[in-house]
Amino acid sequence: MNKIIKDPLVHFLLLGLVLFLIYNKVNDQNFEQDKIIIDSNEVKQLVAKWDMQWKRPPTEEELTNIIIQDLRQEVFYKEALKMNLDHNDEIIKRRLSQKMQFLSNDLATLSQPSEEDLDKYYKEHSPKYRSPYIYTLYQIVFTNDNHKNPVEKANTIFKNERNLSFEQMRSKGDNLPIPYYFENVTSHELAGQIGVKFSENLTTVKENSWYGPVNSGFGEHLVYVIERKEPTLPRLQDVKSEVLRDFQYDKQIELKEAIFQSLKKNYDIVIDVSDSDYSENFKRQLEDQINN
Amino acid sequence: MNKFLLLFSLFCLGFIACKQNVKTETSGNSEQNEVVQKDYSPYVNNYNPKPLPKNEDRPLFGDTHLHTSYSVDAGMMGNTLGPEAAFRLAKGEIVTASAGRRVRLKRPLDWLVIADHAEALGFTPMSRKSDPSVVEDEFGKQIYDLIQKGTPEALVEAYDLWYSASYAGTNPYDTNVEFPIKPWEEILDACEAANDPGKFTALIGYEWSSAPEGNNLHRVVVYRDDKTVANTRIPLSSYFDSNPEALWDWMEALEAETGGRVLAIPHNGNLSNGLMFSGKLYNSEEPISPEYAKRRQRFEPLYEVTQMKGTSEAHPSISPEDEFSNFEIWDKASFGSEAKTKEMLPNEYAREAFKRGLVYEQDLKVNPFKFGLIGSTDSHTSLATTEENNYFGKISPLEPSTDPLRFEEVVAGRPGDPSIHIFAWEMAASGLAAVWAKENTREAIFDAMERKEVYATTGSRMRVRVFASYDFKPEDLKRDDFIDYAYTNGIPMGGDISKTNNKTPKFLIKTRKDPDGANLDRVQIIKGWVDKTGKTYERIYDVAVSDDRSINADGRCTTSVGNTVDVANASYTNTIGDIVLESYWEDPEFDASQNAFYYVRVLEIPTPRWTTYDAKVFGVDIPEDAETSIQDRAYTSPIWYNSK
């Protein structure tokens, strides 16, 4: 039940049965009979749109102006709805669609995740926030500049040579200027340096062995990892604010496609277009479409 | 015809504006490539070489100039996604385009400015949510009305409406400085969230988009600092004033109010109708004056010479003897209908204004052409895509998509005759900005751009680094200690070297793929100098090429690299080209009396252009006209030799 208040689609369609209810109130009212109001709220607004425009209160003579302006409109306005001009009018339609779904952003942008809807969003999407891998490893690389077969040329050093000293091996590989010795340096920074390839290729190589070949870019390589400090989680709180960003852009995304699955369901939609015209594929697409 | 033509034209009329496991691939051989290193001495292991070079690090690669859905134009054509999305995308994430397709960077960019037109900054995003500053103004109500109606015709109107204000100075919402307070501190806000000292930088900035009679003025400004300098003034509207010294007027005056900084840079020569590098004042007859090209060399210290409408570095017709400068060129128009006459050209690439620098320094001391050359996108797609695989169009109607359009649109010259008209094929999935920073700040990003440390690629990620000296020999090449060596002892992009007993600088260059592309063809340096009577020169050198072809007597390498393109597929593969290539070098014609400038550029082997992806994706014919592959390179920013 806890879960169902803290629900924005609840809060969405609580807020429109309430509007819908004071509507139909003000509308029954009107009913009676048509009247206008010009009280000073209305007054005010007026003013204030005024000296937004124009850095100062309008006079008397501008007041008296712009309110039989403004009821000019109103007039015009209730004429209008009362003969149905707004019915299918495209900018109507297209602004009223367009309100029902700002409705929904601020809401997203409203509910502040609670500290356990914050935390599921984080295990969730934990892979996100992992931090990198990092390593400390050493590496050298046969191109095919220098090397008719780079791999073979790597097989050939690593069963011969990889117990030379770490002095030693460094001479075996082509001279790239490429640093032979890496210090704690993050995946994505090995990334910029030798490529994504080689740097997705080094998760799973062992610690404190020669291993490879090990493919990039550039080449093959050999590689000696010392050390590879795996991704860890940091605690929420030390990234709360992007994760809530996380959180508020995905739900806006999230809450948009759910609001017009939740109201479509209160249509009975039918698909009347004749089969001469569109092929029965496509209307079957535009059914799983439109109903899933 | 398309009843789009008209609205894109109106958009050039703009501003007259699986994871992969590791293989041991061990050839047959099933022996497990691992074995732990033992030996007797406990200390062998403990070799340790130094850790890296001080001076060790990797150019940081981003787009100084993307729009969004804050930009008018953009916005209007129906870009929804606003800088948060921008920056995700620039992050690595995958973002859903405009269009509906899922879109996804090969590499996340290291840093982003996004730059969206000052001009009535934001009018979209805020029509969207109905601000009352858009829906209770007249002139807003109207346009508001059309955007909300949304047919093509009515965007059409939106457009022909607001531009036309916009001509007539009546637009109220090009001169309002209330109207962009709210979506200026929405972008300020955007980027400071985005950014991440260390790891991924969001600077600031914004477009500037002086466009008289539709030729092409624009400069991006670039914030130092954060949003606390930027929030002091709302960005300046180029309907104030069209004239560039208006501008650097307004930098001077944000700088001394702030204690900030700021730089401009411009873009798109090819568009100016000969304005962007004129030897006249702004809309006068007047010769530049000497502060004049102070100011100018202070507040602009770079150009962007390659983005997606086209490449400014050399022209043919102006170069014949450069085989490779015939590199997306756009030279028919600008945003006008006053087409492109040959006099134009020299005041419009950034090698004759280079050239021409030179001669003004003679007769004014001061260089006012002395710029460091940048690649960005200038997408206003709120995507910086730049690989030919990934092009994700200019606008969001033109975003991957088997329309006609995405080719056929015409995206310049468009009030001028058909003869001049430019199509959307013919925009270039181009380009990034390389720059040289010790660390991935805002500071450290800016105070390269300053000393003009970067240099522009057409969209690939390779390493480019050239040093020049009286001293260097060909062995430092080889030096364990090369970049601290290379630093100590001489000066890198952008700076100036000074006479010195008449001694020859020396180069040492180096560069490397970019690891997830293309191999290399060649490297070469480009030279201009003058003489004492003010005549200019340029010389092309091949300093290294691939593939063990060799460089004759005159300093060229007349032997193409190959083409292993397979236009059907779109693919090719690296079995041509190098990796690395490395030059020390030489001018073997040098004059100890004739200032000149040196700049090195880096060509990639061959590889499918994106109009051949696209064929390959959508079954779509490749457009007659355009080249199926293309070579992509790099383009330093020179080192300047001053005789005096």
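Under this definition, the rigid core comprises the largest set of C-alpha atoms superposing within 1.5 Å between the forms. If you're wondering where the values come from, they're calculated on a predicted model, not measured in any experiment. Numbering follows the first chain given and starts at 1. What changes on going to the form predicted alone:
The Cα position of residue 256 differs by 2 Å or more between these two forms after fitting on the rigid core. With the core held fixed, the Cα of residue 60 is displaced between these two forms by 2 Å or more. With the core held fixed between these two forms, residue 98 has its Cα displaced by at least 2 Å.
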Given for the second form:
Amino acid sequence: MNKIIKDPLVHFLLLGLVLFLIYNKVNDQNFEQDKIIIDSNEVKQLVAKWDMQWKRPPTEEELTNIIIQDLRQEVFYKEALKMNLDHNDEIIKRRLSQKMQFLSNDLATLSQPSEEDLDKYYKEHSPKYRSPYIYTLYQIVFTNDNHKNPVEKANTIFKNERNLSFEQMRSKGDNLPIPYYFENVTSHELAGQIGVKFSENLTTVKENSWYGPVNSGFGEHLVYVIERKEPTLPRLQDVKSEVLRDFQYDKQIELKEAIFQSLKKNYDIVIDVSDSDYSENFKRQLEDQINN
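Got the form predicted together with the partner chain; any chance of the form predicted alone too?
So it's only the chain below, everything else dropped.
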């Protein structure tokens, strides 16, 4: 009996038996991992995606093709994971990172703010919800293309001819594809047509007299503001949907950063860059950013 136990062939057979049992155990686990189940929920999701895209449910033939395509994708996906093809793939990294961030967005959306939270947020960000300035005005412009010194030309007209009628003043400026007269135009609309700088400069312009020159991308303007309506703050109830959207967006950003900072603690982050390629100041700033 002792001779049999000491026989190398018996050792080999025992080792083979152990390996066989281990293989079968692992193989049973892999069998479950390799199983692809197409259940009713999966089919419903595929139908919903089709309906969202084509605005109708798929026919039975179309549904069969959809399921086969989804199965094909799942098979190739699982095999690609087995072959480690996802390793160091930039596109896959980016996509999986996005999916993790989408989870944080969903968490933020699930948490509905109370009326008090929304009211506090609205008050803290009230300038964002104010209505824009509204103007009724005349304007003429002197461009760089038509004048060596448009500022000087504007100042000369302003000094000597600003008491002319609106029709007479109209002929003093250059022809451009922008209106001479604006009625009840918002500051946003003016910024879009003439420029942000021009629109911002009108907030302090005195009404019912010519003023200028006011600079824009077109040149130098003389402006006659007939009426300027100041911005007003609407009631929260009137802009509640907009405030809720902004609140949830800000919470998404806040939660995303909190989750990142929490998960980052699970990793030992080592900065190993060549001293010859980067300065000590760069590495120090990078370390500060990573560790804070």
